[in-house]
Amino acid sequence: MDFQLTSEQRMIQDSVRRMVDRDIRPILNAHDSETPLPKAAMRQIMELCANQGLLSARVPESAGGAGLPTLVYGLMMEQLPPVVTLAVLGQEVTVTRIHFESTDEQRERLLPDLMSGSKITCTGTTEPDVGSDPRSVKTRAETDGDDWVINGRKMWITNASICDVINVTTSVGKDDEGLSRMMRVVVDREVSPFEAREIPTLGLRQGHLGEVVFENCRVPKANQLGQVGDAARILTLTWLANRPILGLCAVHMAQAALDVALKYAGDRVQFGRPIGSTQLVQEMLADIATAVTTSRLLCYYALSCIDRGDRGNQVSAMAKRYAIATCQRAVSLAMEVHGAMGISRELGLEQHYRDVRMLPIPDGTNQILTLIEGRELTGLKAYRS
């Protein structure tokens, strides 16, 4: 067992880091933190990620993606700035969805602009009243000769405002036991439009996250994708994967609080020394240094065993759970390092404060994925037998 990172992997960590510093975070300077980002301004950062293969990380070589291993893709996107990741890892999602649903007409079609990011897109799962039971959709998708139109609202949504496709979960009816029958259906703004907007939120503020409603929006057969009933197991094979990313999005945050805490507290003086030199002061820095590890290496494993092609539900979980637990007490913690300075604006540690805040939510809230662990654990459901 080998808990280092070999050259290459380093070497491709330092690659991302580079263009992060040189070509993103100087756009994303540009323009006022509290704002989302002109879709302009999105489209070029995309345009960046997909030269390192972040945007089509799980499409296979052969079929034009990247083909990255799931830990390389997660040690990527760890270096991105997490509003950044959150947007990338909504592009990359969805391509990865469409690819493993679509004919080989459909990627040929829909797929080269998606990868180059020169469109953007996303995924339309959750709904006003549908989050973490995904196969209660309300959103209708009825038969109209050659067309599908879709009525329904669609919420919560990464990209959604600035989308020119997106990927969404329709109901064409009920099983027998009451539950949707979900098919996916990609919709092209241009070709079928619908109306979207921004929804204000706590955190990663440059970001997109919107709601979309369809009303009457006809869409060509053309575009379902897969067939009836087969889209929640393609989702749950992408939350695998995206739950420990987004713990290392976590992580992110939590390194960048304890770089400066570490800083502050040698340069701070009081009662005649630094601050780093007290007892108390040390337990903190430990305990986000602890936070950072742990965290880090538990969504590294995660990421691994998808790789090895184990059944990676509990773990998956369990990375996400942990990580961003862990890393919103981490960026507390250091902002009590900082005293009052902490809860300044100027400093911006209230800022990562805001953004981890934000990461429980998607792909999993806490109660859903500690019941995913409890399942893995006992063999039983604890919700729908």
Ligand SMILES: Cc1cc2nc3c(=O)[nH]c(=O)nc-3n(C[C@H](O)[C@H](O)[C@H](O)COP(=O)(O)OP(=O)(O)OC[C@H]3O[C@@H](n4cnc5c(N)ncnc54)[C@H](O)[C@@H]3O)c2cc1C
Contents of the next structure:
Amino acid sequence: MDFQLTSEQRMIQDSVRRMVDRDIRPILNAHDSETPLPKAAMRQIMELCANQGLLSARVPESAGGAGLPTLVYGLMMEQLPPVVTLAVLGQEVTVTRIHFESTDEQRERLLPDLMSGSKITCTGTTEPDVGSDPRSVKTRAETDGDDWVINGRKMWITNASICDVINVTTSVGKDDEGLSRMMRVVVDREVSPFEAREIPTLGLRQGHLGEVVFENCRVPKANQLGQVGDAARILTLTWLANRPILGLCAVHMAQAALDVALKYAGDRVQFGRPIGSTQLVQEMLADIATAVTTSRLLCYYALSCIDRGDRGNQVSAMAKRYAIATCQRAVSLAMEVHGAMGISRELGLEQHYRDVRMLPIPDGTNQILTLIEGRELTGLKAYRS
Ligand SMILES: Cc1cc2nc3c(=O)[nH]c(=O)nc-3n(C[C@H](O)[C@H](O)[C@H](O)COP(=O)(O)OP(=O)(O)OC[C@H]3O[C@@H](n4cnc5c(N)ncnc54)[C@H](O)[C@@H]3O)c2cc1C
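Starting from the form predicted alone, produce the coordinates for the form predicted in complex with the ligand.
The next block holds the full complex; its first chain is the one shown before.
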């Protein structure tokens, strides 16, 4: 067992960090931190990330992707600003889902623009009445000649308001148990127009989280992916790596919080001595550092289990739930180390505090992840699927 990154892994991380400092931060800084980026700016960021293989990480090289081990993908994603992590993950996971069990014709037609970032994409599963239980999706796909006709609404979809292409989880009816028979359809906005709008939220405000409305949206049947009934399996397979990567996004914020808290604790003097020399401030710093290290290691471990081919359900759920909860507390503690300065907009910790609060929700809430762990431990299901 070796807990050190290889020199190659460190070089890859450095390369992403350099790209962030040189190319991505200037784009983010040129725009209001509280407003979704213009589409052109997000596309520019996507294209930069594509150059590093981040938009096609899970697509094999033989199919034109980067074919990265998921651990390496996670190491790279950890270096990105959180708002970029969410946008890139939404894009890359959609690329992966389209790649899975599609035809050669579909891959050749759909994937190059998405893997290069020249088109923006997303996956729409969640609906106003359907969240943790995707087998209840109501967005209907009905057959009509050579088209599917789609009606329904999707909500809380990353990248939705600026997307060119959306991978939609639809229902084509119910099975014997009354659950949706789910089908995946790719909707190209130019060919099959639909409405999308941004939903204002607490954090990650330069990103895009939106609602999509399909009203008699005609989609060529050539855009149906895989088989009716495979949607839940494909979603689950891709959530496995997404979860620790979202955990690493929280680690990124907790590490940034630790760095500023350590400096402040050394500089700030009260009662005639640096606050960092007091035992209670040291306790806060020790708790933050422990959160960063344990969360990071657990997320790396979960990703390496997936790379080894283990069934990663339990550890992937554990990594996301633990890392995000622990790093949320760490960011809050770092604010406490700063006293009033901690809540100032000038310092930036309040933005991490809002951003990290967004992360427990996508790809499995804390409660759903707990139930996945429980099911894996006991072999007994506390919820349906
Ligand atoms: C930043 C962000 C990005 C997102 N990106 C996407 C995206 O790209 N595509 C997409 O389709 N969706 C996306 N979502 C939506 C996300 O997947 C859903 O919000 C999530 O699945 C939870 O659904 P819900 O909000 O409807 O909550 P609900 O499912 O209604 O849950 C409400 C509460 O009840 C709890 N609960 C539900 N069922 C149980 C149970 N059986 N036992 C115990 N507790 C339970 C939940 O844990 C939660 O606390 C995103 C959300 C966020 C915040």
